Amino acid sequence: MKSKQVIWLPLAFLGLLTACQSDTSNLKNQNVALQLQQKALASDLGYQIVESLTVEVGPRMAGTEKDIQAVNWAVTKLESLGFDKVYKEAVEVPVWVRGDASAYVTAPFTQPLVITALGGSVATPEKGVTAEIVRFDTLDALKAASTQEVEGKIVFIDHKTERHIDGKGYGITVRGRSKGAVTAAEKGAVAIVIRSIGTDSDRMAHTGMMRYKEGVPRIPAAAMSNPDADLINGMLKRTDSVTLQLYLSPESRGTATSYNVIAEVTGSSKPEEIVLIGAHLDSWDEGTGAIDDGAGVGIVTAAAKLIQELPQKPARTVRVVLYAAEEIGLVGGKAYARDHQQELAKHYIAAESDFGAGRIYRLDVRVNDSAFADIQSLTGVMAENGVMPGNNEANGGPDVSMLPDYGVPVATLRQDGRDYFDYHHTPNDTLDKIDPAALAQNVAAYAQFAWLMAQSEVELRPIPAKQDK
């Protein structure tokens, strides 16, 4: 018998061979990403999902019967699409019912105003509140005011939201919505009304969550439409004294059980490692929740379905999470982080679609600085779909924004949001605001991203510490 010949290869050659194999693997993965793009752009599945949700369920306020209807719809839809696993996880959520809202200027010129209660607000007395308005440009201006200026009055924060592609104007003005009631109450105000946190000129008020503080009186809080804020300003040009009668009848009704709804494409070689793509299932109660966040539900679900249909399963598990109760305080997102804490070390990366259906133009990430260039190179193929490389300062989206605190890398697929805050949190959030072609481009981007991350061999941890701006 002939002895086997042992061939010794130089280490440099072995390194070159490994590099060539890696390059070949990356090329194959990028080719699959291009195929996913083509399939997504030719499909209307994402739009069909949003259409189904808005028509068959509609508005789905957390803790309501419609919320549970949405959960059941989601389970049925995900099962019908053939995912490897579909399940739900219970989440306790606060229940708040909007009730009625009205406002009238009683002096100097009697006129009705279009308003809506802010989420979580208490009611006015049964006969309402009548008082003079005291106007402030910003929340900071209110903070700087004296108690004598505010006491016994209805505070009016008149901060306009600027229009930007990335929606950064919202981040500036939303503080008045969330924190204004506490600041006003600390100075003795009887109620607060804010200019809607929106970029539109429609006579529709934008709702949204506000907060109270233990030990500070809870005063009624509402938003008025932008044209009505302009109307108040017109009156204040003519007189220093404008009197408003405000009536709100919202009610808090304890807690209820909702659910995070989850679907998975099981990984082939690293099934315990997870690429998470999410959206939130709940919505405010005045529109049909099409852009916020029916669009996100359609985008991430359709993207994962495209990966499910591939002849080759991804290496890592792709997990779709449809979060509960985002609108009233990221309740589902916080519950997921808490309930999956022991598993978070296995989360490779996470991203959430919650900014409407405008085209995605950039991919930001938050990964180990030494991995940033490799991730940009790996995802460079997404430029074919109009998605350019971004920065390393992503927060991932509302429901995954707490995951970096647990060491989970995140990504933000940035959408063109120039018109998003025209419709956000209003009755005008309806299906007709979605461009099917733009939605398909989003599906393509999320499918490419999830596939490339599921196949990636780049070490993303430890993630950089958050930079204070």
Second form
Number of protein chains: 2
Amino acid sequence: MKSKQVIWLPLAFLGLLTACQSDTSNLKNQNVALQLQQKALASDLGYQIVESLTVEVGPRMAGTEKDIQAVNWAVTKLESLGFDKVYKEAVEVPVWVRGDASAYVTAPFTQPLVITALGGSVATPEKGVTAEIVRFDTLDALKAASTQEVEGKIVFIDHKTERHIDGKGYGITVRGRSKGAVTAAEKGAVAIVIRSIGTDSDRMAHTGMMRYKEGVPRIPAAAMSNPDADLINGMLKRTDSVTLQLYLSPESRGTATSYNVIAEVTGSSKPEEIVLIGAHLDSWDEGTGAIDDGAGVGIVTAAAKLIQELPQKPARTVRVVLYAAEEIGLVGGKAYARDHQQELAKHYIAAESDFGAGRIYRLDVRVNDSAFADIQSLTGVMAENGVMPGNNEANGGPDVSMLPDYGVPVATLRQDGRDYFDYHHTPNDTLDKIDPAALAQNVAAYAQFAWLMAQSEVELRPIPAKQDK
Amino acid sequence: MKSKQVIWLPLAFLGLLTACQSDTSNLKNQNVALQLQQKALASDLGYQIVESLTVEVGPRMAGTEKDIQAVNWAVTKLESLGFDKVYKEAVEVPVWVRGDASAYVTAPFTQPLVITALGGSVATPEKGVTAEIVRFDTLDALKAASTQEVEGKIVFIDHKTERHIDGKGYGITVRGRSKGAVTAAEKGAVAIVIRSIGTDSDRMAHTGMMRYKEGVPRIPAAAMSNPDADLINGMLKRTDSVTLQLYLSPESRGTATSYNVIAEVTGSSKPEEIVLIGAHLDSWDEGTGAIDDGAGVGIVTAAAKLIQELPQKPARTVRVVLYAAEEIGLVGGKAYARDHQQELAKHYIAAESDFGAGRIYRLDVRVNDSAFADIQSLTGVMAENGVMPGNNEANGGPDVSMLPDYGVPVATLRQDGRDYFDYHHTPNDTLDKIDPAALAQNVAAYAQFAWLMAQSEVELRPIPAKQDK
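Return the structure block for the form predicted together with another copy of the chain; the form predicted on its own was the one displayed.
Full complex below, order starting with the chain above.
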């Protein structure tokens, strides 16, 4: 299979070249892309960067002391790699700390549960909340319920996340996490505990942000592990009346200053035009932030470093942005869009790596429809590295997802995310979950993408509108 | 593969029958064994029993209130299944409660670790213990170290457990867990934290018993998860000086009364002779005790129930023993051996299921060498269910491992334990880790074994001495 690819893809690629873009500069760009792939696959720099971040900093919740350690780590690391420019931009971020979390079934059988607070949740009273639970298959089922069914109870949304290569199961169930507390509170619930938004069967709860709504009571919100949700179902098979005692002590502590940390390989002929490759620097607090998003930090940094090392500078500037406070609401991404608004017209294209370290199998973009074929042709060389042409419906990744609203073209380098939601937002987000070879393949893909985009002479604008946000 | 087995094994088995044991009663016994297999594979009783134990009781540390709940559950369950006799025998058990556990690396980089106290450990002082760690590859390396290297430090034994079908990796590394604290304390260590004795890479620490020694200081003992041990190694690559702050608050609370719970199918012609199939009822406290040893409880109970339901009673009595307090030192097993000493001469053979719910692939025994071939012949029918003839060196399982010292023959029905030590002694020991089909295969094997042994006319004694204990 592998050797078959090696035989036929270069031919296909050369054919494309001959047909569409036979000028020598383009051939040279494609050759550089192949060299970047070779160098990336022979290097462990991406892995070394994640290793460094997870060992020397570890968990780094936005606005905490560890977050500032991460920012300092990033500045030092980027400077040590010799980028043309390294700088940081202040971002005001909300500070939320987890505190303790515990839950017990008190009837019909006493059992402790493994839970964690959802990000942004308020605390329970000091003595906890004790109430019967009311179970719903989905957020929609909760929405359809009467106030009478829910009032005074702890809502339990029991929606299992399905495993898919593109992680689409998450998109379906995460609505219960983000919006469940508001819907539950509107119907008089005293708290909400959801089945973890995760594809694993480990006894670890998955955290992640939830939201409140002005004018709706703020009720405590937590997730239980998948085996605990199974346990509750075991009890519900025996009786309708399952009582839970829930204790959470998270705290919102106002705001603090964090930073988007930025490095650049300055463009030679069009230095003011930007190819942005990003990742986020913050992480949740229970793991060491290896797959989310240490991997992305390693991938885009190592990719840009390969371009920095080239004998010839790229035409456009390649800008690495390590975003602040993604987890708690894309705060760094929004700040970047706001602070760089004047410059966004000069952003040629943007992409964020924030889906772990699984191999990239496809390149989706969002560019002018008439430019789509040219971009597919231009990036055809990436098939050598397993990255096949995709669609024209990319959103670009969380922290760049708002840039299309400003007319900026984006790309999504789609990773194999089959195991991503096994570990996502849990203590299990640790370095051992990263396959160094897969990470290097990501570095190769980002290096090729950034290089080819920096050299591209295709006009990508105006971009098509998003169908769904 | 499957259909091939179905074709040739019955022929081989019938061949054996013709050659060795052509009498009609034996043929009838073998036919009953085949019927037992069919019934077991068509039934989910074993799984229903584990489900009931894990949902209705859950964690059940010896000597705690939950342990007594488990005993009451067991008596009720066994009575409801209609066994000829159900009774319990008091066992005095030590009581140890886990309390809280936390650990932080304080230098060179601040990071929280995921740890758990080892069973039997003393607490740290209330403010914890803070000291540099000293790392050893193995217990033997610690033994070879000088006092100077260890004094005043926290010992870190970093021995990885290898994955094997028979779990032999555990036997190698568990010595560090059980004996490490004594060796470390003899050299002046202030505490010990080991790499978890587990084959997983989940951020969960594996608990399990450790021992102290009269006259040697009792130092706090804990395990960290495998990813945490990797993290410490990442730091040790950068500096020799890694400082840990460790806090544990376990408590030994004297003794309490627990019970071995026993059920019998009374033998027809030799009721005073016993075929013992056992499992242990207690569990560690962090999971729900599904694979350790709810699975065993389900397997041996469901197997005996199949024999209870037969139209013809077995010649010997089949006795199910659900042992108390296995985890904290085989307390129930030792009590049984002591309390039943007069009766042990009448124990035909004994086996315990305490290795999860993986499929049984082999039957090892410990019987008189001259009886070995006959027993292999007699149990040849078990190959139909995937259980192949094994060796004559069985130890029988933890709670029956002392019975050979009293001359009692034992058997080990070897299970596929490749994933057992991923979950063993962690919060991950939950019902979802059990494959109902594999559990039913276990029930079939135990039912066949117990039946064939109850009918056997082979003299099994005197048994060969153990080579290693």
